[in-house]
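The chain below stands alone and is given as structure tokens, in the form predicted alone.
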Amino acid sequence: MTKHILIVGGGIGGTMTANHLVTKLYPEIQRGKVTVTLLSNSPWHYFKPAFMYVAFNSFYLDELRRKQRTLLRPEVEFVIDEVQHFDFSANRLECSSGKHYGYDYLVVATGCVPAPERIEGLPEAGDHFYQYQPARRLAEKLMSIEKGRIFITVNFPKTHNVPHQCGIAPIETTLMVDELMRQRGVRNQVEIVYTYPTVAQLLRNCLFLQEETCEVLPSIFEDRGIHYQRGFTLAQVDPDRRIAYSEEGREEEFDILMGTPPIRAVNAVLNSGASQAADNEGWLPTDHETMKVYGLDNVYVLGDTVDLPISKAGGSCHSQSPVVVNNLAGEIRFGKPVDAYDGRVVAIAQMGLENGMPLWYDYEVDVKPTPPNKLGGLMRKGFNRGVYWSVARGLV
């Protein structure tokens, strides 16, 4: 009997997993024992980390996307549709087209979405770089400001021990803003302020909380004249007066409010009934090792949809995907999962417009910051401009 593996989500996690499954299960696929389907709501695959660079006019739309079909092995069936409802008890899902898709094994890789509407006034007055159009609007503001105050905030999910999207991104962009203002010759007229909540939901690997990171990052900010402060948890924004208010009772004026917005799971996951996440955020309860959804023996999840205490970033997917693939192969061949995820995340942080800083951590080992340098910047640029697409195709 043919086993059908259905992957939902055309981001890096879903794309890598589909391609690696074909490689791992090629004998079974050739004999017609296994089929692999990737379902996405778009014909395009977007290199989402590049949205950050859009805000600095370093990437444009056609540079950061490829046709999804061109990234997939020919053995992968590709379907363009949008999931409306997961029926886990019946092993099928319903899509906006009205079609239903069944599965023997399901992989949920639907990512997360910015939800600035969860903070009063933030949609009207705030800017972010986690989607293409908002990043373009931010780029226009950063290129036109001559004097004033750029106020940067970080907002965590309400769910305990779940991080905001891409943990290092707020610091990356803060340093990039500093260099951009220097290049434009207006740095002396532009104040840059980086703020961080009093209480971060993530207990470990939380920037500005770990001792080693605390020793490195503040000194980098101080050398550049970037002000920073703990104890600012964004509560609401007054778009007319251009004031950000914190839960701690503080007020901060701004000319540009660059925020890491609240995030949530996509609607279909949010409404699936499988999540117990706080504030209706929708994160799926994930086994830290097998990457299965708790209570659903044939459903795996990876990427930004998990409730794990590790970064919601592509660097997590790169380590999670092989585990999901190995466990699916183990279930089909031996009747049980055979691999375990150790929480590994590997990335190169963009520390300014040219420098890069390799970093890595896992469930047991905290982030180990390394000195930013030009070589790290070249490695990041090489990944952005070419290596990423090989990773998506399952070649690296």
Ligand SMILES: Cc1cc2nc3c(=O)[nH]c(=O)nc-3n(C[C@H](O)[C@H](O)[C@H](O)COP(=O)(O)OP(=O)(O)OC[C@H]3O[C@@H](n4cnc5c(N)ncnc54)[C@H](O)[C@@H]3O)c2cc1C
Second form
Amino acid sequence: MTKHILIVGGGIGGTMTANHLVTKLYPEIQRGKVTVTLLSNSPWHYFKPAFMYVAFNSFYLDELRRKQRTLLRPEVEFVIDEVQHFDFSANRLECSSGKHYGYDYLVVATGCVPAPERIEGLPEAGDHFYQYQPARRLAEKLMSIEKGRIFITVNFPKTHNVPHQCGIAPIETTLMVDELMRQRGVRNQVEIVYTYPTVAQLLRNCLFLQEETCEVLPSIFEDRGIHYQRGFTLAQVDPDRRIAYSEEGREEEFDILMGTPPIRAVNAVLNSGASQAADNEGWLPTDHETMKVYGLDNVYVLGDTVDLPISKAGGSCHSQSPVVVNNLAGEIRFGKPVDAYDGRVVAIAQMGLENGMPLWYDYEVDVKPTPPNKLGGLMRKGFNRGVYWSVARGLV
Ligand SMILES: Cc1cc2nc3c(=O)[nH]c(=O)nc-3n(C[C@H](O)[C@H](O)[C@H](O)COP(=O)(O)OP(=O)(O)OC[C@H]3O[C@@H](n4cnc5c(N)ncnc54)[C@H](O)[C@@H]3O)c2cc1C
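Got the form predicted alone; any chance of the form predicted in complex with the ligand too?
Whole complex next, starting from this chain.
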């Protein structure tokens, strides 16, 4: 009997997985024993990290997206529709078109969404770079500020030991802001303040979510005249007075409030009943090794929707996707999962406008920070402008 694998979400996690599945299960697909469908609510695939560059006017809309169909192997059926309801007990999805889609195996790769509305005053007064339009608005402010205070905040999910999206992004963008202000000749009139919440995953009173990186950050910031504060957990914002209030009782003025906003899973996952995450954040309970959703034997999850303690990053999807694929192939060929995820994340951090720093870590070993350099910056540019699309196609 034909086994049908249905992947939901046309981001980096879903796209890589669809393409890798065809490579892995090619004999079965050719014989009609396996079919692979990718269902997404958009005809477009967005290279999301580019939104960060949009905030610095260095990436444009047509460069950062491609038609989803062009990224998929021809053997993958592509459906544009939006899941409204996951009916796990019946192995089917209900979509906004009114159609239902069944499956033997399901892969959830629906990502996460910014939720600034979870902090009072933040939608009105705050700016972020995690989506295209907000990043465009931030770019206008960063390009026009002549003097004042840029105040940077980072919000973690309330779910224990789950990080925000792309752990390094707040540092990357702080260094980019510093360089941009220098390029614009206004750095002496603009104060930059980087803050970090009291609780950052398992750490307390740090500047980053991993210890060794925390230790090198003060000298990096001091060299550039960037001020920093530990223990600032954003609680509320007064848009009229332009004041950010912290849970720890501090009040800070700002001209631009640039933040990593709260995040949550998409509505269909939030409402699926499969998550017990804190504050209705919706992360799916994920087996750290198999990448299966606990309690749902034929459902896998990867990317930003997991509740794992590792970065919500494309560099995580890159390591998770082959595990999901091997385990699906294992189930189809041998009746059981055969591979285990070790928590590996690989990325190149953008350190300022031109420099880069390759980084990797896993469940056991933290990032070892190395001096950022131009070669790293070149690797990051190469990834941003081209290699990413080969990664999505499952070629790299
Ligand atoms: C500004 C920024 C900078 C970043 N920088 C880096 C970086 O330097 N390095 C790095 O590795 N990562 C970085 N990331 C993180 C990275 O982009 C994400 O971790 C990655 O995109 C997650 O992939 P995903 O497939 O889980 O989700 P997504 O890429 O978000 O894809 C989700 C897909 O699901 C679809 N979808 C959602 N809901 C439904 C529904 N109900 N029905 C059907 N389809 C649905 C969406 O349309 C989308 O196609 C950054 C992210 C941002 C925003």
